[in-house]
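Given as structure tokens, the chain that follows is alone and in the form predicted alone.
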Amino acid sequence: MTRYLLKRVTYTFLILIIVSSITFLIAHWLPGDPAALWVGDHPTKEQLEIAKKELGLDRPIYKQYVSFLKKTLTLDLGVSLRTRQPVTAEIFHRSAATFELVFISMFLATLLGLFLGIKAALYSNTKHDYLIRGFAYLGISIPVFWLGMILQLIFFGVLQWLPLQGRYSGFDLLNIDLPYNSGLFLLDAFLSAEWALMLDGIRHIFLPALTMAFGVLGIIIRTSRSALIETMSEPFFKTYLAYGLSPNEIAMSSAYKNTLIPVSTVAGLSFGLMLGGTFLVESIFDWPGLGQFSVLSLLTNDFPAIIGVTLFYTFVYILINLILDIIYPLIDPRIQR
């Protein structure tokens, strides 16, 4: 085992330092001055040539790429062009939200779609099971913008029932000084016991959460399904239907164990997919996490945001997965590292 996490974090390491140079060279090579955004509007030559001094733009590009490399292994990412705040600092405080929306979503949709997978499954081939994978099918083909967007309309233009934006109501709640500050809203309100300021926030986080786990519920739905379908085909499955037990039985008592180790697979994979949809998703919300700040960033040349946006989701998929196999023989001992 011991074996196995060095060469990952080896290969962890050098993907890192890939993707940190693709990214590089694309931010360099977009359209725009960054020097412009950091002097601001209607700048003159003396200030632009100032600016780019002071940013090191000034310097053949392979330099700046060695000093990028040698800040970014101190976990130096810069200063941010749009903001005038260190790029990690702005991660820091942004990522609370969005992992807070991304585990409520990845929660909702592992949760509902292992559920509706194996219900599926133990009624192959009838009406039920038609209706859940034509159900799957819609979730994987209708995009995250448009869901959101008309999740919108009809839960707060028709119905007025949820918020239209935002991640709690109002500023008031800005200045509540509560006993736990980890930035995961919900989880700080329930541990400080302020319960109108939690359903608050759920309010405000229903919809956004709702969009991002309908994407992945299909995927999850479809591979649950097909893993259970494939388990009551085995010998013991059989056995246990042989003394008498039924196929529900089983399924709750032992077989749906064997579609863990898919279903976490793709979990792990649609992690993924969840932080790249928080791009379009936090923007049509509103919501204040690194989605938001990183099309903001891309609208307007940021490229230090941009980089080290790019890294630090590059580390936690990289993370995520890594934890799916030390995990993987805790799930099913026949599987040895």
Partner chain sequence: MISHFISLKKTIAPLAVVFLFALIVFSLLIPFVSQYAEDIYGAVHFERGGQPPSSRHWFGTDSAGRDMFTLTIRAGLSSLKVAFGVVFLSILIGVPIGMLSGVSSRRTDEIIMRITDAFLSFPPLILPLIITAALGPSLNNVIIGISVSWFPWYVRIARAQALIIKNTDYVSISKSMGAGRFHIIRKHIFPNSAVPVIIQGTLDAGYAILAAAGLSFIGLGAQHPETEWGLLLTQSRAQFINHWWEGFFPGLFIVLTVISFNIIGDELRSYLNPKETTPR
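Given the form predicted alone above, produce the structure of the same protein in the form predicted together with the partner chain.
Just the single chain follows, nothing else.
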């Protein structure tokens, strides 16, 4: 087990090095002169030269690359050319909004996906199975940004039930300073027992979370369905059936465990899909997170910010997959490595 762990961690580290090299190379192609972006309004020739030195752009590319790697290892991602704040700080204070959204969507998607997937498997080849599978097809084929727009149209435009965009209505700052300040708005409101604020937060996160969840729902339904169907063909299932238990009871008591492995594999992938989805969903819902930040950075060629967010997202994605790899043997002792 320790050896396996060690191997996985070394491997992850290696991947991270390659990933940062790829990112560095691509970002180096970005158009525009970073030095010019940096000095801003009144650039004189001398200022440009100084900026180039400050940003290290006067050195040969391999030297820039080495210093980039060194800095990255110490979590120094440079300063955003657009906002002039350290990229690490920007990522830190924006990531809470993004993770709040991603975790809630993930929770929604897994819960609903497992539920529907298991139902579809239990009633396989019935009307309900077809309905759920059709729904899953829709899930993998629908562009999340379009779904987000349609939901806005229905719930804000027509029904006027939910807010269009944003994270809260804006009364938080009027005269309330929350005693808890983790950046996770819902959690803070909950801990501070500000129920009105929390409900307001829920009303705001509902549509973006639903949109994000829908984007991965299809995969989770399909995976859990096919995993359970496979399980149902196994001898133990037939034995239980012979004891007179209904498939539903067997699924709820033991068979669902066998679907957990493939579903958690897919959960890792879904997490990645969601991170990619934040670029689009956060722009539509005006959600003040990392996705929105990176889209603005991309449109202004703010390369330290682009590299920073890319590395951060990739790191998180790799980490989640590493954790899943490590907990597989714990879920299912049959997997021995």
